[in-house]
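Encoded as C-alpha cells, the following chain is the form predicted alone, with no partner shown.
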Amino acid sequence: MTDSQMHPSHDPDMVVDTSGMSNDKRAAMEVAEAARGGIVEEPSFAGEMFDGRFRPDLVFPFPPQSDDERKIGDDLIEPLFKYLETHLDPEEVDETRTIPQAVIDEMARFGVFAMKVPAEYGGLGLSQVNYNRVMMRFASLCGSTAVLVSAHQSIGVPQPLKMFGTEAQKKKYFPRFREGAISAFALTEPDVGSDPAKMATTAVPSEDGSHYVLNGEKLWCTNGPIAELLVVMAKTPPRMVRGREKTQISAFIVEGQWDGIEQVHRCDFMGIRGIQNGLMRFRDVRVPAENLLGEEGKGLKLALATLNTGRLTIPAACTGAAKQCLSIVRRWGGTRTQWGSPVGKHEAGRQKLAYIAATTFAMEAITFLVSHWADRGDMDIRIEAAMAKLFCSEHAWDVVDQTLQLRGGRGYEKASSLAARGEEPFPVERMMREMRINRIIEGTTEIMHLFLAREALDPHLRLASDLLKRGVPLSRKLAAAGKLVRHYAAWYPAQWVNASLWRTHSEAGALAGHVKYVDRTSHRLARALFHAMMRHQSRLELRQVLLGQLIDIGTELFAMSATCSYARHEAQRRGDQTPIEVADIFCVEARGRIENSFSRIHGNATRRNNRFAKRVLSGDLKWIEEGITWIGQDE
C-alpha cells in the first residue's frame, strides 16, 4: 500500500497539515490555503518584521506624490465636492435611505464611477493615492455615498476586471462605468460567513460549454439592488486531485437585468442607511462562458487579490471621518465653556484632543504609505493592507466615541435636531452609526487577526511543514529536521543579539528613539511568535486571543514606522516641526499599548474566561438573566 493510500488526506502541496481534521474543516482549510497562492517575491515590510528582520529602507524616506499627480487629484476633488457640498444632504440621505438620483447622475458625469478604470478604456485612471484622497473626502461628508462609490470601485467589477479580465471583457465593460454603470460584489450567503467551502451558490456548465447555469442566494450584497453589473462567486464542478474532490470557486461577471435574478429584500442597517444592500436570488441564470472572470477554480484567489487594494478604501474612509471629528472637537473644545474654562482645556478634554489629533495623523500615514506601495507595485502589501484596515477601523471607532463624549448630549443628538434649534449641526451621532461597520465589513477584526496570524506564521510553517505533516516519507522528515535545525540555530540567537543594539536610525531624525524601539521590539515580537508556536504547536490556531495580541503588537509597530516616516516627510514639506511633535505623541501612546499587549500574552485571564464562557453557554448562569422581558422564542 502506498503512502498516499495510507493517508488519503495528505496533500504535499499544503503547508498546513490537514490529515487530522474533519472533512468540513479540511475542505475549508484547503480552499483558504489555495486562495493564498504561492511564495511572493516582492518584499513585505511587516512580513519581514514578524520574522525578525526590520527593514527601515522600505519605509524611509516616505514616498512623495508629485505636483503633477497631486494636481490630477485636485482637479477632480475641488469641483466634485463644490457640487456635493451644496446638493447632497447627508442627514436627508440617512433619514430617507436614499441618495438622490440627480446626485448619482452628476457624480457619473464627473467620472466618479470610472475613477479606477484605465484611461485607455475611457476612465479617469486615478492612482491609488488619488483615489483614496477622493474617498477620504467622501467619508468626511456622507458615509452612505462613500460606501456606494467604494463598493462599486474597490471590490465591485472595476478592480477585479482590471486585474484579471480578458481584453475582450475590458473593452466590453469598462466603458459602461464611464457612462455611470454601478457594480457590486456577491460573495456572502445567508448560511455562510467566512467559510467559503460552505458556499451553496453553483454555476454548472452547459453540455456544449457555451454558458453556465447560476443558482443560489447572496446576502449583504452592497449595491446589489441597483447594480448594472456584478461579480458573483459560485461553486463550479469539483476537481479530482489524488483521488479526492477539491472544491472549486469561480468568479463571473453577471448583468443585473438578466432573467432569473431577483431582488428578494433590501436590508436596513444601524448606519450608512442610504446604501442599497440586499438579499439576491439567482434562479437558472444563464451566464455566457466568456463571462468567467479569470480561471475556473480561481475565484477566491481573485477575491483576496482584489481585497489587497480594495481594503485600502476603508483606511482612507476612516481617516476622512477622523479628520472631521478632529475639526469638530477642535472648534467645540475651544468654545464650549464648563466650570469656568473651555472643555478642551480641562485635562480630560486635553487628553481626548491629543489622542484624536495624533491618531488621525497616524491613520493618514498608514493609508498613504500603503497606497503609494500599491501604485508602485514593487511590494507585497497583503499584510500591510490588512493591518491598515485593522488599525484604522479600530482607532476610528475610538476617535468618534471620544468625539461624542466630548460633545456630551449634543454628540448624542441628531444633527437635524441641533439645526432645528439653531445650533451647529455637527453630525457626530450619524458618524458613530456609520463608523461602526468598518470593524466588520471586508473582514471583521477577528478575521483580520486570523488572516494576519496565518501570514505572519507562514515562514515557520513552510520550514516545518514536512516535519509536522502525517504521511511524509521518513527521508523527507529527516531532511526537513536538518533544515529546521540549521535555520533556527542561526535565526533564534539573532533575535536576541542583532544590529538593533547599535543602529542609530539617523534616517528618522528626532524620532530615531521611536524607530530604535520598533527595531528592537520587532525581534522581541519574532521571539514571542516563535515561542507561541513551540508551546501550542498545532493548537495555536485555537489561541485566537494570543494571536490577536501578537498581531496587534505588529500592527502598532508598523503604524509607528509609517508615522515616523510620514512625519519626517511632512515636516520637510511644511517647513516646521509640528508633524514631528504629533508623531512623538502617537508613538508614546503606541508604545504603551504594545507593552500592555506583551504583558497580557502570559496572563491567565484568557484561560479562566474560556472556562467561564463554557458555563454561560451551558446555561449554568442563566439566573443572571432573570428580571428581563424575553425577546424571541423561549427555550
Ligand SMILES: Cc1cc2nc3c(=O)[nH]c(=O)nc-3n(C[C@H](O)[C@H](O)[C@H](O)COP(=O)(O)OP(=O)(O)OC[C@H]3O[C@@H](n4cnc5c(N)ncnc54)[C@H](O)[C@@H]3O)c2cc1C
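Between two forms, the rigid core is defined as the largest C-alpha subset superposing within 1.5 Å. Model, not experiment: these values are computed from the prediction. Numbering follows the first chain given and starts at 1. What changes on going to the form predicted together with this ligand:
- Superposition of the core reveals a Cα shift of less than 2 Å for A490 between the two forms.
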Second form
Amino acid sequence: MTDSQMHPSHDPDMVVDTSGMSNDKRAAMEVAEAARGGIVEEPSFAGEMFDGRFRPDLVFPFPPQSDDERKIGDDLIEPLFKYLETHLDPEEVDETRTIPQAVIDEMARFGVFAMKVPAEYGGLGLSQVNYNRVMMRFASLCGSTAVLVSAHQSIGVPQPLKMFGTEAQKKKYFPRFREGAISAFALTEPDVGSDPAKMATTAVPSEDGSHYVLNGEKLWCTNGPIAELLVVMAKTPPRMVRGREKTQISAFIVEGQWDGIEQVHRCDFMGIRGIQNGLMRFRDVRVPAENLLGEEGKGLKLALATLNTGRLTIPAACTGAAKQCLSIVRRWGGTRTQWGSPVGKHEAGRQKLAYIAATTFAMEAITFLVSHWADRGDMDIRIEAAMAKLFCSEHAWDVVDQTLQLRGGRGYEKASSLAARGEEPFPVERMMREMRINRIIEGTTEIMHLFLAREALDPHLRLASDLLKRGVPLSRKLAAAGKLVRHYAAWYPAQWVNASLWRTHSEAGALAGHVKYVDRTSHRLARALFHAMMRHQSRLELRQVLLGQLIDIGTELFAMSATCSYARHEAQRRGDQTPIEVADIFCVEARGRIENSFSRIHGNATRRNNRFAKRVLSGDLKWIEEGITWIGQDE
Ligand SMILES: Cc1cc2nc3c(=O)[nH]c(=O)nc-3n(C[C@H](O)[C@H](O)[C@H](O)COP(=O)(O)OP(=O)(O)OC[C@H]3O[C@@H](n4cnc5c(N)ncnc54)[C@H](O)[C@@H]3O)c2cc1C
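Having seen the form predicted alone, I'd like the form predicted together with this ligand now, please.
To see the whole picture, the full complex is given below, headed by that same chain.
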C-alpha cells in the first residue's frame, strides 16, 4: 500500500479511527458505521451484559404467548400445513428444482405472502412470534419453500415497506402481497458480498428529479427471477462531507416487469434447489422518484434495520429443522440395533441425542424470546437478533451433522432412494444440504462476529474514541482522558466486586446456579473485553479470533439466560419439571464451551496461524498440494 492510498485525516464523526486505513478499507468502514443504528435509548439485554451489567429482569419471566395470540397463529398453521403436507413433496422440489405453481397459488390464497402485512392494508398482520411459528413449520417440511417465503417476507419488500415506506407506497404496494405478489431483496453483486461499499449498481437522478436511472448487476437474488417487486440497493451520487466524498447507498422499490431488467442466469445450489435465485441485470431502468424507499443515502441503514427482525427467520427455520432432526434420531436411535443395543443407547449415540434435544430447546428459547422482544417494539434487539442468527445457524449445522452420523449410511442416502427400497424416507441428506446456507446468508458467521464485536465494544469506543484516534487536538484528548479515568475508576473495580457475589437469582428456581454463573461471567467477559481493548487499542478490530471468542462467550451466556427462563415457563405451562432438566443439560454444555473459549483467549496459536496463512497465500506451501488433478486456473 502506498502513502497516497492512506487517508491522512480521520472523520471526526466516526467513533472508529479510519486514518491509517487504505481507501478501500476506510470506505468499507465508513459505510458500515453509517449504517449502524447509532445511540439507541432502548435497553438491550446483551448490550448491557457486554458492559458488565447482567439484567435478569429483561429475561425473566419468559414472555408468554396469550391464548388469543396463539389461536391467530394456529388458525393459519393448521389448515395451511394440512394442505402443504399433502400437496408439497420436498424431495420432488429438490429433484426438479421447482415449487409447483399450484402450491404457490394456494399459499397466496392462504395469505402467506401477506403474513406480516398490517391488517389495515389487507394483510394477515401476524406478530413476529406467530410469523416465526409459521416459518419454523415451513423449514421442518421443505427448505426451498421456507426460503421462498422468507426472502419475500423477511427481507423482500414487505418488511422495509412496513418500516420505512410512505403512506402512498404502503397503499400502493401492500395490497398486492395479499393477492400473491412475491418480492425479493437485491443487495449482493459479483464484487459486493460482505462489503457493500464496493457496490457498482448506480441510480442516477434525472435532471428534472422525476426519476432515477438504474444500471448494474445483482447476484444471488432469491426470488429475483419470479419477483413482481424488488427492493434494490444502488449507489446514488456521493455527498460531500468536509471536502470528502461520502458513498451514498439508497433503496428503491422496483417492479420486476419494468423495461431494462434482464434475468441473466438462474443459479443452482447444493441445497434449497427449488428456489428461484439468479444473476439479474438492470440496463437504464427508469425508477420513479416516488419509489425511493426511505431517504437517499439511507439504503444500507434500511437494509440493516430490515435484517434486525428479518434475520430472526433464520433461527426459526433452524429450530424447525433441528426439531425434525430430534424426531428422526429419537425414532432411529431407539430402533436400529447394532452390537446388541439400539444405536441411541451406545454412549456415543446417547451423547448425540442429549446434545440434539437440549440444543434444540435452547434454539427455540432464543428464537421466541427475541421474536417477542421484536413484537414489543421497545427493546433494542440488534445484538440479540444477530446472536440468535449466529447461535442457531452454527448449532443447527452440528445438529444435522450429528443426526446424519447417527443414521450412518442411511443419513447419506437420498430419501427417494430409501423409499424406493422400502425404508423410512428420512430426508437427512437433503436437510444437510439445505441447512448449510444458514451460516452464509443474511450475514456470514464471520460478519456476525464483527458486527457483534462492534456493538459489544460500543460503550468503550465512545468513551475512548478521541484518545485512540490520530489527529485529535490535545485539548480534546485531555478532556477525553479525564472522562475516561473518572468512568473506569468506578466501572473497573465494579467488574470485580459486584452484586453477582451475593445475588441469589431466585427468579430462576432450580436453575439459579446457572444464572448465577451467567451473572458472574458477564463481569468476567466485560473485563476480558476491556483488557483486550487496552492491550490491542486501535488494532483490536484486527484480532478477529479473539473478538470472535469473546462474542461466542456472550452468545452462549445469552443462550443460557433465555433457556433457563424458557424452561421455567415451559415447566409451569406443562406442569412437569422435564424442561428444567433439559435446560440444565444445555447449560452444563454451554458452560464447558464458555470456559474453553476463555482458555483459548491467551493462546499463541492464532498468531502462529496468521503467519502461516500468509505463506499459504504466497504459494510457499504449494508443494502440499502435489499429487492431485488440478481444477481451474492457477495464476
Ligand atoms: C442461496 C443464496 C441466497 C442468497 N440470497 C440473497 C438475496 O436474496 N439477496 C442478496 O442480496 N444476497 C443474497 N445472497 C448473498 C449472500 O448474502 C452472500 O453470499 C453473503 O452476504 C456473503 O457474501 P459472499 O458470498 O460474496 O462472500 P464474501 O463476502 O466474498 O466472503 C467470503 C468469505 O470471507 C469472509 N469474510 C468477508 N469479509 C470478511 C471480513 N471483513 N473479516 C473476516 N471474514 C470476512 C466471509 O465470512 C466468507 O466466509 C444469497 C446467497 C446465496 C448463496
